[in-house]
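Read the single chain below, which is given as structure tokens and is the form predicted on its own.
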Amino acid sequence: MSKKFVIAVLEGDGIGPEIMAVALDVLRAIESKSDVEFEVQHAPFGGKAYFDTGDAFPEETKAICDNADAILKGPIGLSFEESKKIPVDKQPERGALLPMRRRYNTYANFRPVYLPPELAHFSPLKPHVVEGGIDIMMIRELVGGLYFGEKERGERNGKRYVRETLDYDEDQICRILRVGFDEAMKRKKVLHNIHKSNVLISSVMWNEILDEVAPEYPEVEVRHVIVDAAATALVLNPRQFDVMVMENMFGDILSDLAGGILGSLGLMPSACIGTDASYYEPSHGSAPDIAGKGIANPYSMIGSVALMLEKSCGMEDEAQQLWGAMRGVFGEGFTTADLRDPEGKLDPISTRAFGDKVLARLDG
């Protein structure tokens, strides 16, 4: 009897439905070649969900996600003008994404920064800097820090003010550090700890707890890097990094920088692993300016399927086949509209055409 997985599918906003459609075609292709069954359950989520139901994370969506084995999520978000039509606390990021993270305690965010040699020409960095490719795993704490601390806004002495609190406890820090050490053990046994202990007392405690955890992993070499120095190093010599672990806001910023050194956030899928559920999503936004044009790069959405296969379905071989198929499409000389073509010789292929080429490689 085949094994069955229930997958909650949240298409999201903007280009979300387009890239999700391609990703689901790929998922069905994997299903046809494996002894598994994927029961896909669609649910509204994000800006469109708010306009349709009055809630960016409707109760029906919560119920579907609660009962799923994994959640496959497209990008959410609206244009600036459309966002103004929604109350601030109901906008997709505050009204859907952060509540999802809280609900499922998705504390560990995996963002692979992967640029094999056949894709190196997409990077805006000089060829000698990315020679041989880039292979980094960024691990970001996802449910603590400044984003989840107390927030206050008001007026005092006739002036508007705002206060936001960076809040962590030792258990939150300890568990994400263990994720980082475990990942380092699977790879090169080097862990770059990203912090700002020269200014932030939260980073001082973070480093103290790291020193307490490190003896459990005597084979792992820890290298400490201040976050602003890490940003510089990612541009000057990204190949020095393998596994990087960091708090929430640092991870948000540095992972977007990493997308820049690859050439596009369209090359960055992610996995958000929780104690109660896990969801998988592209690291980029919903790109409303190109929605409906059929030119969005589906790599990060398909890559999120690959991460889901590996981490929620135990299908590592199938995940590797999927990574290989996508690399093969770019390796043949094809590109998508978001990626750099330094010599101007390539005609970008459409969202659907990229998916079809991945499917052909899976069938080959």
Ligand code: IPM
Second form
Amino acid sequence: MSKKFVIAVLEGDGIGPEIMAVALDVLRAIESKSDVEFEVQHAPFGGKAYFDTGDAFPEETKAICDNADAILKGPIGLSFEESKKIPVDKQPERGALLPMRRRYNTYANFRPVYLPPELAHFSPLKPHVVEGGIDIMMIRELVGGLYFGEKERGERNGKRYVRETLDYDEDQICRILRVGFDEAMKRKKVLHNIHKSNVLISSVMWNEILDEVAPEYPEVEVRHVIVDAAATALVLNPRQFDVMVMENMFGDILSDLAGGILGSLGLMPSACIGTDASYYEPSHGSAPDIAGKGIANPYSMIGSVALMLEKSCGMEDEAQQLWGAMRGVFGEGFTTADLRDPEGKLDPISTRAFGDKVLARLDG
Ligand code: IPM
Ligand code: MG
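In place of the form predicted on its own, the structure of the form predicted together with the named molecule is requested.
Below is the entire complex, every chain and molecule, led by the chain shown above.
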């Protein structure tokens, strides 16, 4: 009997439905080549879900996600103007995405920063800086820190004030550091620890815990880099990094910087691994300005499928086939109009056509 995985599919907002449609075709192609069956269950999530149901993360969606083996999520979010029609705490980010992270305790966010030679032309960095390709795994803690600490707003001495707290306990820090060490063991055995211990006592404690965990991984060399210096180093010499581990807010910022190194956040898929469920999503937003035009590249969504196959379905070979197929399509000089093409040498095709070329390579 074939193995079956139930996949909750949340297509999201903006370009979400377009890139998800292509990603699901790719998933079907993988299914037809393997003895695995994917049962896809669609559910509303994000801004459109709010307008349709009054809730950006409806109960129905929670039930479907609770029972799934993995969650495949498209980008969510609305234009600035559309967002203003929704109360602040119900907007898709605060009303759906953060509650999803909290619900499934998705503490380990994997953000591959991958620039193989076939994609090198997208990077705004000089060829000699990216020569040989970039392959970094950024690991971001995803359910602690400033995002989830206590918050308050009020008035004192006749002036408004606001307070947000950066909160971690030692178990939260320890488990994400272990994810970093484990990933380093699978790769080059070098772990870049990103911190700000010259200012934040949260980083002082983070580094203390790292010193306690490190002896369990005697083969891994730890290199400490302060977060602001890491931002500079990533631009000057990204090839020095392999696995990087960091707290939530640092990871939010540095992973977008990494998207800039690649030339687009459209080249950034991600995996959010939790204790209670895992979900897979592009790191970028819903790009409402280009929604419906058929010009969004599906790479980040298909890459998220690849991460799902690897991490939730034990299908490492199939995941590699997806990366290879997408690299091949870029290698032939194809692109989509949303990705930068500074030299104007690339051949822009539609979202769907790009997906078809990926499918053709999977069949071939
Ligand atoms: C990301 C996004 C989210 C974050 C937003 C949409 C809440 O920027 O996944 O990086 O800040 O974590
Ligand atoms: Mg972000």
